[in-house]
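Shown next as structure tokens: one chain only, the form predicted alone.
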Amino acid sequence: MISGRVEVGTRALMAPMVGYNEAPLRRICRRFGSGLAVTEMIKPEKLLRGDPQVLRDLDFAENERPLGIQIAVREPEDMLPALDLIWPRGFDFVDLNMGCPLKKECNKGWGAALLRDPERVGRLVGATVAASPVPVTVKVRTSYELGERSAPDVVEAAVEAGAGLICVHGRTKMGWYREQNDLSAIAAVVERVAGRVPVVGNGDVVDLESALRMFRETRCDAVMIGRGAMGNPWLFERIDRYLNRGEVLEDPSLEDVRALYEEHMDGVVEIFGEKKGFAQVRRYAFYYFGRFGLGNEWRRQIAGTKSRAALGAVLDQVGSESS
């Protein structure tokens, strides 16, 4: 799928999110039906000077691939020494991060800053096209500013570079979150570079239906899905079995998302420690746990718990008061 290096075995796509990619994540979404992984975004000046956070979210198993790693830069001669020690740990592909909206990333000329300047974002894609053994991919906005669609020719940019794969948001940078997924915009991408590289769609897919909307109004090749995954792997397999097969899948049971919440927990904190893994993993039962319909005194009592011991006790009541 990605310019016919990589094969992608599904059209639903986990999302890079930055505090959440995790490996354990990474291995239950491939497992669900992700046609591939991506770290969360790396900062290639971090990864130059050995930061041990940066380092350890590198390591992955074979069983995450086809994985990518995300970088966040402005300029070529950032990136290229960091390039050197990427190759090494053989990830399936490259994919450059033009959308991020944070703004000490923009302030600094990264993520959704690039996307003022069509021509730095061709000069980055070559440069790192020519540098790399393995496919780049882009992932972008639909602009910088709210009214603008700056998305067409920064995408046209960097496939003429050589990118092998374009992810659209529909949103700008300035929307952040809160404004409404612009579809058209990113069918207004798919349209310049039909048939040169796959485009994947991205924002607001929560379920099925938002999915099927996403490829019908915009003809993508994908879609791409973050929060609406968050806690629901199982939003990776729905999508892909009815688009081969045309079946509806049920909702899992609460004590299918139970054990893949201590699954999920069991990898976390194996990689963190108790302390901090359970930390990272405890704002996860909120995602899982969400669809059963917990009030504001469960949530509360989840955030509430200060050990996986503490945390079981309460989701043991969840699930006697939900069976």
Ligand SMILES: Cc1cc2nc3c(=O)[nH]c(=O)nc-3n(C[C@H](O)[C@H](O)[C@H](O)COP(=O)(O)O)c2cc1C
Contents of the next structure:
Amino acid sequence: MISGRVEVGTRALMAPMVGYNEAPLRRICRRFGSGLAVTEMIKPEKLLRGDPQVLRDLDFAENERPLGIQIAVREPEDMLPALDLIWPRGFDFVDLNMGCPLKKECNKGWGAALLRDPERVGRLVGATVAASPVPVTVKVRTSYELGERSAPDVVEAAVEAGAGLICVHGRTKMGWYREQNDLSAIAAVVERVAGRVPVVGNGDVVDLESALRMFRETRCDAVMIGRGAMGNPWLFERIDRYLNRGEVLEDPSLEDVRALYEEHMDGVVEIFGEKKGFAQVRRYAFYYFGRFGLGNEWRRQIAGTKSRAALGAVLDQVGSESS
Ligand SMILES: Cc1cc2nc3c(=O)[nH]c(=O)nc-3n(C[C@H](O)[C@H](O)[C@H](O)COP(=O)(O)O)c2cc1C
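Show the form predicted together with the named molecule, please, because up to now only the form predicted alone has appeared in this conversation.
Expanding to the full complex; the earlier chain stays at the top.
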């Protein structure tokens, strides 16, 4: 699939997620069949002041490509100087976040507040496209609140201004995760821009069945997966293999899962250091091993571990319980 000039190898894509999308996760998702990788949302002002955590998140390896950086949208005079620092780093595309529900973004008219202002969206996308040596993509929600359905107009404005790929999360800003993901609202966006740019459907894809439902009911070109791929990057390949060859892949074994978890831990520890890296990846244990029927007692034990060795000992028990 071609999106602008971004070559996307598969039709299942990882989602940007603050606090998760560090380089090791991006690498793993790409290797397991995500058609692209993307950073978490980066604020231009943090980039401009050289925030060390942001700079760390922007380091990448070739095997993450095609790799995009997601930017919190600002007025061009504030956003473009930050993007000037980005271009030399060699990202393959830049994604503009127009769905962030956080109050401090929306109160200033950013994030999901842009869903009420298609004219402004067109202006901001146009300014970014004009300055960008790489494709510009846009991620939206369906509207600001239920009863509105602004995504088609907003997306139309973005596409007219040169956006090369659109991703739609099927919830409103006010809905957070309480509201049902609205596939018909995603379908309305697909219908509006069909044939002009690819549209990626997002929200609640957690397995092959939910992915196929997203494709069937929205006619989207690809699905984006956030929470459902946490600890389960196998899902990308599972979806892609089924779409291409009609094959249903086996679930990974406990050994596969444990090996990948250790690899993920190694990668994060290398970047964050032992203590911080451990704390970061310990929480991933719930995602990776949840499928093996981890009960409350296991969860409590894992949450209480203070070292990698202690965590390993608890995980060894997961193995013996399920074998
Ligand atoms: C912890 C967390 C962090 C997120 N951070 C971002 C972000 O940085 N940028 C963004 O566009 N969406 C962000 N999202 C939204 C996801 O990208 C995605 O749109 C949403 O979770 C729905 O997809 P899912 O049901 O597959 O998780 C975040 C979601 C979660 C749960």
